[in-house]
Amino acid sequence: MSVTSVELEPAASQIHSEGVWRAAWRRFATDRIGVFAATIVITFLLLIAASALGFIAENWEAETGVPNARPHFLGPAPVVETSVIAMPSGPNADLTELDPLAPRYAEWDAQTKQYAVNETTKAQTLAFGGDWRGRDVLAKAVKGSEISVFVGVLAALVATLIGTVLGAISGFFGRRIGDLLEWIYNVFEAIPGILLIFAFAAVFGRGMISVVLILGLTGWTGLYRQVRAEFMKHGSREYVRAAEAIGASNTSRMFRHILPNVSHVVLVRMALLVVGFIKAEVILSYLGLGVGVDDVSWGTMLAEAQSDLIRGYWWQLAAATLSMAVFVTAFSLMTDAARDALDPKLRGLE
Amino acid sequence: MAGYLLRRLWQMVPTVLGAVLLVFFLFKFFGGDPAEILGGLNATPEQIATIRSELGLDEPVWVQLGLYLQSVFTFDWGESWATGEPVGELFATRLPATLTVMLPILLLEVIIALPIAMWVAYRRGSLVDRTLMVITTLALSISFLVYIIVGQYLLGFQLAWFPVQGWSDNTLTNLTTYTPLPVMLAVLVALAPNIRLYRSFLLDELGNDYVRTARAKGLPERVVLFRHVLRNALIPVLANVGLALPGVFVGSFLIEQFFSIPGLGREVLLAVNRSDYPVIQAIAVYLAMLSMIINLGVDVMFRLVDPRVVLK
């Protein structure tokens, strides 16, 4: 009986062929590096979600340690003898007769006792050290990852949306509107990328939303071009003509028929944008053109780390670099695996 | 050829106009009020009104656009708002420092990356190739900032092999004393992406039929690689260098910032921080034009390098 069931399976799959996403997932699941990278990315995303919801690193601004507290594994900073003059021993000289404030000391002491004093002791060491204000570097790294990744992903979404919609319109309709959009594309491409970013940064000012807008509004061109080419290619294909024949509207043909067939291109391109934008945000924030003054991102951490390093406090630099390197590497490897899985023809070319 | 050049130049007109308009409207509608930036925090409303009429800001938008176009085409942008230096002079004095740093970087990053890329492309799939690909992926995921911060600290500050930063008036001193460290770090950062890119160019060529033919007729590998594959792969490599050329004029603003090199990149950065609009607008507009002309130059150069390329 088992023989028949084995024979039936291929027949069933021929009737309902495997979808592009399902096939891609099957290929992706066999890519060990890709799966491993995806696990790291998902771990990061869970961490980021937890920090965004306030479960962890909520009090990253609390100054829990002494300034520049060392990491646990290094132990507390050695006590440095700062004064060469020994403290005088013996009781203090009695100045009561000379001191005009002396009669009131008792009164002030009594007043002081009425207030409860909440003295917090600052930790000498923190899990991965502290920054110049004694804030926990580990908490900062988590919060910084949240902001950096959030900005990168959101900016990539903005750029993808602009690029896809404009590319679809330009590739699908062509003619006048296509020419107009090509002109806009050429204009954006003509100004060197970094100058365009600076020009936008000069007018938008700093802050998280500004960075998202700056990167999104300047970074859509590559995606636009690719989506346009795909839409031009697909626009004349039989399935689109068939859709036209049964009366599907332009919008329906563009976004319900063609878009799903080019969505893998968009997805891979968007993943590449995320990596690029995360790096760009880090640099913009370092230069003081990025996230707000009170926000922490990998870029602001690196900006602080520069002066820390000269005084020998390397842990903030290490924390920011490490978390960024791990996330970006994992994300890039995952993108590579996803691209190979979605479009097996491209495997190993890059 | 002349007809081609003329046609290409004519096609540039709308793009240049677009870039000029983009910059104008970007600053007009999204930028802050220039009069308030110029007046500073303590300006009285009367002072601001005076500045506004001096800059022509109380005129209708189309008159302002006219004034702006006038400055684009007469190359007269007035003075920098922050320093009072004429914008043209500012560019002319900052450009040499930028070129002193950027040209060696551009040259070295190609010369060093190409042999490595050839080596790993030739041994595609080997342990060396795979290891190097992992290393480059990792190297790419570390921010440019980290390379500069650590490099400056280790080589400049701790080991004192190079001056931490500085610049002199003598180009030779600059080249021998002040540029080696920044150039080295920038080249190091560019190696990973360049090796990956050149490797893919070379792999494209290595898969071609003419390589098999060359091998079949018994040519030594050396000849196949250098005389056939490399020559063809140089075309996309050069195209890529051509694309990077406009960037030479902006300079690596991070490098200039870290090493206090008085170049254009640092000047642009300062202008952005000080809301010095004339400087930003001028450099954006002229660099757009420059990069279009460079692109045309690169296309023409291809015709000279590769006879198969047809100029349409």
Contents of the next structure:
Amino acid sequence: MSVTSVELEPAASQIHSEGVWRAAWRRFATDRIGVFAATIVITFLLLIAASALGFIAENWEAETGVPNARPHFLGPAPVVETSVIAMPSGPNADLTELDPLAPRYAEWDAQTKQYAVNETTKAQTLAFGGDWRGRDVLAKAVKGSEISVFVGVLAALVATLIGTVLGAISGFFGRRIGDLLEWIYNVFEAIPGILLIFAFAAVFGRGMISVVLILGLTGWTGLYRQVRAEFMKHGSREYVRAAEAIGASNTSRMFRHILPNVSHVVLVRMALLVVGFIKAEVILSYLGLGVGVDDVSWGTMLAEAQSDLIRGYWWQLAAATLSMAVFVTAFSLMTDAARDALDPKLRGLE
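Starting from the form predicted in complex with its partner chain above, please write out the structure of the form predicted on its own.
One chain, no partners, no other molecules: that is all that follows.
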């Protein structure tokens, strides 16, 4: 019996508890749908980064085709028209006295004709056609995703940060601090959401940063309520009491022990906020309260597409809708997979 005990001791000493985040990553990596959705989201983020750095869609405002050009993959470029300047001719005509640049006209005319031939033989690709000014709709969709996703994700992060911190403080401490935060929450909830957004819009004005602040400062209330309830429930559980018994601080118990166990709730709510804020950006841009007039987003594209659709020009609407649908769906699936990986109930089934 003593030999067996000695042999088992090294094996028992080598057993280590797997961290919460490492275990969650391991479970997430086994979810094929979640990994595929994450790949799509990362691809969008890389496109957004490339667009922001000017590698792609930099000249989205350039009029590359005729107005309202239909979608096509190959098509002739516009022919450059040339004009020939008539000059005096004859054996005794001295063109240099009339115009010092006359000897160069023949050379320039030949170069212009060659340029026209080269441009005519080129082919343009307009996969999603052109808009009313002849701009490439695909380039607009890529550039628009930069602003729309930036607004949606960053505003969701702002709202998530505010709602999580305030909800954690209110649910963990309670009493007077909780009553004060509950009063602030009730003030925001008492005002209709659309009126609150318009009030903040009147203060901050137009622009990307303004839209982020407007949505972030008005969209935290739902997450606050959920996080508060979760912290009240987990605050009295055994693992939190054990952490308190060994001397863990309030901050440690809140954000190192309780928060990882309620992170799935935060992630799901954040995914809903991203989707909702992208839609809100569309509404604000349509009403003239969103991004600036010199910027392009999915919201401004949909606003332009409303008048285009009446005349049968559907491709700008299709480009903006398809881009938004793909990103929102992939982001939701990725977040669902992350929620399942972090859910403590599912962790207990392993």
